[in-house]
Each structure stands twice: as structure tokens, then as C-alpha cells.
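Here we start with a single chain on its own, the form predicted alone, put down as C-alpha cells.
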Amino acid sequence: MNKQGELFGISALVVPVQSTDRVARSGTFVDNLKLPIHRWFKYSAGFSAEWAEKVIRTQQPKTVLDPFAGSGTTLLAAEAAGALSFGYESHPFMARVASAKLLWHIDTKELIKASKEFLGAVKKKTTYDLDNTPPLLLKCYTVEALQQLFLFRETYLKLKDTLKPEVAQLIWLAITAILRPCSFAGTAQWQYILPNKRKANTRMPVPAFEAKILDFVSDMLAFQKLDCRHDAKILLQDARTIPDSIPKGSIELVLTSPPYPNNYDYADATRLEMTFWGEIQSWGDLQGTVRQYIIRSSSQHATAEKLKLEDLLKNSAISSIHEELSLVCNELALVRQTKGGKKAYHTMIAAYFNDLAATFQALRSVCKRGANLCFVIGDSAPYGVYVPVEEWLGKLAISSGFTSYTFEKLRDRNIKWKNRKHRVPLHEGRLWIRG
């Protein structure tokens, strides 16, 4: 790595852009943890980003689309290979941080000069009243990490309308990246906080918060040095409706990772950053301020709407696995009488592929004929009732108006049966869609 100048007397370093010749794993998010910008901020649902970059390399689509955007792991690797792209996040908070992420190209010397000021400004007070703070924060932090944080909060609020609205943004994340390893909490593997699990390391805020500027830094000057695109651009926009902003016929591949109907709470894996912003106040809040906007591929999602299974089933839009659909969620919900939590599942499947259905009609809009489409999906079976997710979804997208489908297995899941609910064979892969 080269040294490139010094940042709050510390030597930044700027962090190579790999190779994408490599083979890369496509249904993981692992491999961006270690990527220049993809690194800035840990959110488990994705894919990989240089498998991204691979596939619109060799398809040389003018445009490009995902309609699951999440931290922007198909924007980015769209700039990096030369294609105007679009990314959907419905998830407020999420949308945010791609946002963020996407200023890559701006000045790093303005970055540098707001940061240092920014901590000059945090230093200058040392406690902050703890007063009124919700209590999962209290159990995530020692007092003088919180007193720190809020006082990085507070700062950041009275400071952010005098600085350039894209350094605001990257301070606002640098923030929220810090978070977590400022916390002694553990974090589950999909991103639940888990307040009564101990890390064994945590870090200061102050350094912490240098640490990541540095981060930010030696990442945009490497990508600066590529001379990439930068114009793609995020949508806080609902995946199952027709935007107004993209040209009906434009979209010539779409790449992207949709919610599986696996139960994964996208809406709780942000709870603690949002909690700490002031955006909800408790788990209960995250409906009203998040799910309401997502996929429905959880049942805490379908118990909240308290969906009714026979009317999701009279959708006319899903009628072409109508048949095979019923079948399982008919089964689901015998099944979970059965169960202590009688989870609902049964109308979560059902919603799930309403909603997917909505998508690709939606996608269906904006997608040129001959376009290409790949879904990185995995399939699922709650209470050990098999869901043929990938088939279903294929047949959704040829009665939508698309034309053909076929799917390439990835890798096998749940194949390891210590302390697993139940024992379906489960499977990943790219699900691609002719247009």
C-alpha cells in the first residue's frame, strides 16, 4: 500500500482496487468487506461486488438497474465498469447510506479539513446528559462511550448545514459506521444486536471515528485514481411500483439480490444505528418506519399488516403459481398450530410473492425488450415446508411479459444439521431472466 499524506497526524494509506479477475463468490456479501468504498459500511444482505463488476464488464449494458439497492453494491460496481445505473432502496435508512457511499468522488482535502474541525468542535464539551436515552442504547455501551457518541450526535447536528451537503453525508456515515465497534454488544450473524452477548474488543469513539475518515479517505483516493463513472444514482423508491425518473423501455440488465422469504428482519438489522439517530425508539416503532416499505419476507412483517391468507391468494397477479402456492400455504398454516410460536408464515409466503409479483410487472415497465435480468436468490421451507422460490419467481416473471428463465446453483445451505429448526436441503443461486 502507498502512503498518501497524513490525516489527524496519522498515515493514511490508500487501499488498492482489486482485481475482478478472480472467481468471486456471487450469493455473499464477504468478499466487500475488504473492498475499497463496499468496506464503508457492514450490511450482511447483498452480494458480491466484484462478481458485480464481472457481469456488466462482459454484458456492456448503456443502463443499468437494481431494484433491491440496499448499500449500493451494484451502483458501485456499475461505475467502476462504465454504466449508467439506477438502484431502488425502499429501506430509509439504507437508501441513506448508499447515498453516502456514492460520493466517492468528491474532494478528499474538503472531507479531511471538515472532519478535523468537526472533532475540534466534540472535543470542546466532555459529558452529555444520559437522561432520557432509550434503554437499548444504555445496554450497548459504557457510559463514557454513549456520553461520547452523543456528543458526536450533537455536534453533527448543529455543524451540518455550514458544511457542503456531501461532506455532511460522509461525516453522517462515518458516524454510523462506528457504532457497532464502539459497542460491547454483540452482533448476530445477519446484524441483530444482541445486548446480553459481550464483545471481548470495542474502540473509543474519537479514534474510531479517525480510524474510518482515514478509511473513507485512502478508498476514494482509489478510486479517484480509476477515473470511474460517477453518476449512478439511488432512489428512495418501492421496488413493486413504476418510477416516475426512469425511462419506460431503458433498462438493459438488471442485477440485484431480493429479501429470500427466510424470516431475515431487514428493518431490525438497522436498529441500533436508527435508534441512535433518533428515528425510532423502540423495536416496536420499526413497522411504522421501515417495514411498511419493504418486501413482506418476514412474519413479523405479516403479523403487523395481520394479513388474511384468502385474500392474499385472490391476487390475479400471482395466478400463474396460484395452484402450487395455495398448496404450501395452506400446509404453513396447519403447520403452525403445531408450533409454540406460531409464527405466520403461511401469509408471509403468500404476501412475499404478491409483492415479488408487483416487482416484476414493475420491472417489466422499465426493462427493454431482450433485456437480461439475474436475481442472486436462495430458496427457503419455514417450518420445514418446502418453497420452490426460484421457480416460482421465474414463473412470475414469464406470465409479467418476460420471456424466458433458467437458474445456475450456486451453492447448497443448511446442509449442516446441528441445532438447525429443520432438516430441508436448501440452495443459492442466479436466477437469470430473458427480457
Ligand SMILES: C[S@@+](CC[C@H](N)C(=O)[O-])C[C@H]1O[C@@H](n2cnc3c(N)ncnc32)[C@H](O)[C@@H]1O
Contents of the next structure:
Amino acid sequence: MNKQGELFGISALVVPVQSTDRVARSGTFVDNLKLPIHRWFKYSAGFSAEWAEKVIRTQQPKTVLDPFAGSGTTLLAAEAAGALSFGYESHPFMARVASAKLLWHIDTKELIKASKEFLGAVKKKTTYDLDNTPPLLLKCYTVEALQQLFLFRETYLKLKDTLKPEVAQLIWLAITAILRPCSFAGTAQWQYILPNKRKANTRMPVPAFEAKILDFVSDMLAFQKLDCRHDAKILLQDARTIPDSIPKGSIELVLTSPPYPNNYDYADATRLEMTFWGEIQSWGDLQGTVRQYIIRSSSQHATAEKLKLEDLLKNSAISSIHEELSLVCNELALVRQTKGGKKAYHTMIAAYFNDLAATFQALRSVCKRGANLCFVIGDSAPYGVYVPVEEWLGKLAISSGFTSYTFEKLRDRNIKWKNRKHRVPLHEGRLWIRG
Ligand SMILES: C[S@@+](CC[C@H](N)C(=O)[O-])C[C@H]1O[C@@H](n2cnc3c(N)ncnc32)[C@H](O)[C@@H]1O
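With the form predicted alone in hand, show me what the form predicted in complex with the ligand looks like.
Next comes the full complex, this chain leading.
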């Protein structure tokens, strides 16, 4: 079958949907890369969709919320398990990715037809002027691949208003999802792009796009055969604030993985994609376009906001952990003076717990009395100073009005010492909060 023909023969290519009664591991996002729909965009999800679906099926809540929805794992799991679900995501680019994935229920014939027309229009031109191209893109692609990708972008922007909005969103996601496979640049863990590293296999945009649409269609057909709901809603909402669109006291289950206070920069994680779409010109634009809206979990964020430790420690919302938090932050302020990079971990950690305190207060307002909350979380040790994350989050939850918490450890981290900056043993697990 030729490549164009494959787009017509899609119905024969339905991938099996993983059985939900398979022993669901808590897992990681790596597991999700084998699952229909979940595999459409590679992201650091924090847990496996199968586990999320199993929890929802077991607890049978009427309403589920993921206040840090990312690429939408919890929402897709809730749709499969039959619960009404909401997700907040304040990273605008990721909110768009998750919203597009939730369109799995639309008519696949329309997507196939539009994709073919789109590719036909792309192929009418062969060159694209690369003047004024952001340096990151020049470092990540061959000239041929970059010209083709820019023709994709130009054609998409020209055609999108003539397409049904849902179809346009899926074509946008397909283009977005092929950007990494078409780049020869390596990546660090998850999506940080490393222009100076090379990876072995690179794809060209046209076949990569065709294959991606093929994946979309086969996954959509597979999901559409199941009795799933399709009413999950992604809100471009900051988890630290209370939304207008969710009735107070209505959420029965919260299933989430917040950013960890480990210096991972969610803004930088989509730098390549946002640069390609012209949403940023360089790394410096990430603060204004993304970072300012998200939890302060990276030192770049703390530095950009010029945070003052004494101001952060004054907040009454963190009074239940004030003493321990002050000790750790003051120690970090001292250790910092001995380090070349002088990273602002002292204010990052203080800001992080301020932000999570605000999150628990906002959750208290939307959660029903007696609700269950599960935070998949890991502890942290910036500059080797230990931060007992789950314990402090548990205390913040209690001081926000929840009644109890327990921690279920899942795995150890940082125990293989190799290439590590410190030797503090860390772990990851589920913080269960009730009340
Ligand atoms: C560990 S990821 C969650 C991934 C998710 N479980 C998934 O399925 O992809 C944490 C997410 O929280 C988002 N985030 C950070 N601060 C936020 C805030 N204040 N409100 C809402 N979302 C936020 C980040 O952009 C990131 O996508």
C-alpha cells in the first residue's frame, strides 16, 4: 500500500486498546506511549493511564479533577471509566495539546479528507525562505526538513479557518507531534532539546505526518468502539485559584501529579514546539509566555521573579510548615553562596510551597466534603539539602481543611549515584489525602 493509499485503508489498521483489567501499574508515562490517544504527544505525565483508570473505576466518583492536567492522562482515563472530569492546565501550549487529544470522538473521515487536502497543498511548494529563522530551529533540522516543516506551518495557517475547528486542532497536534521525530537533535530526559547532541533516527515531515494521522485515526476508531464518555473539559486555569466554571463542593476525586520542586522547567519542555509555531523567539520569552502562569518549581522561575525569601516565608498559608521550611530555605541560602551557579533554590522551595498551599486552599473550595485526593509526587534535594515534600504537602492539605493524609511509596530515586550531583536518597509515591 502506498503512503497516500494508507490514509484510505485506515479502518483495517485499528490498534488494540489495552485491556483495563490488566494489572494496572502505577507506572510512568512510558507505559502511556503504548496506549491509544495517550501516545499522541510525549510528555512527562507522572503516572500511567491504566492506573488512573483503575482508580476511577474502583472509586466510582461522579466527578474527577486533575488540577495539573498536562497532556490529559487523567481526563482520558476518566472518560474511559465513565466519570465526568475536569482538568486545569495553565501552560497555554499544553492546554492546547490536551484539548486536541480530547477530540478523539470526531468523525475520522473528515480528518482523513482534510489531512489529504492539507498535504496536497503542502506539496505544491518545495522551498521556503529560511531568513529570520530562530537559531534553535536551524540547529535542530536539516535545511530540507525545516523548509518542509515551514511549508506545513504556512499551509496550516492558511487553511485552518476553512476547516472545522476540531479537525484543525487535530492537524495542529499532528504537526506539533512530528517536530521531535523530524529533528536530529537529541533530547534530555523528557522534552528538553539538546541541539548539540545527535540522535540516530530522524524522519522527514511528509511521511512522519502521514504516519501520525494514521495513528490518530486508528486510535480514534479504537476508542470510538468503546463505550466512553466524551465530555471531559480542559480549562486554561491556574490551580492556585478557584475556577468559576466548577460548582463549589462538587469534586469527589482529585487525581494528579503536580510539578515536583526539582528544578524541572515545564516552560522549557515545549521550547522547540513554541519556537516552531512562532509563539516565542528565544528561551528568554518563556518567562512571559509560560513560566509566569505555572507553579514555581524551577530556579530560573525564582530568579526571574526576583523573589525575596523573607516575603515568601511571611505568608500565613504556610504557617503549618513555617519552621521546618524556614530552616531548609535558610540552609539553601547559605549553601548557595558556596556554589558557582548560585542557583536560587532557597526562594524556589519557599515559592513552591506557597503555591501548593494556594492550590490546596483552592481545591478545598471545589472538593466535596469526604473527597479523595491523590498526588503523585517525589521528594527533592537541591544542592543536597533534603526537602520532605510529601510530608509538607500533607500538612498544607490538613491546614487547608482536609482531614488526613498517608503516603504510599512507589519507588526509590537517585540511588544509583552515577552522574548525580548529590547522594541524598529520594523516593516517589502517592500522597493520599482525604476529607
Ligand atoms: C507532572 S505534569 C502533569 C502531567 C499530567 N499528569 C499528564 O497527563 O500529562 C504537571 C503539569 O502541571 C502544569 N502546571 C504547572 N503549574 C500549574 C498551575 N499553576 N495550574 C495548572 N497547571 C499547572 C504544568 O504545565 C504541567 O503540565
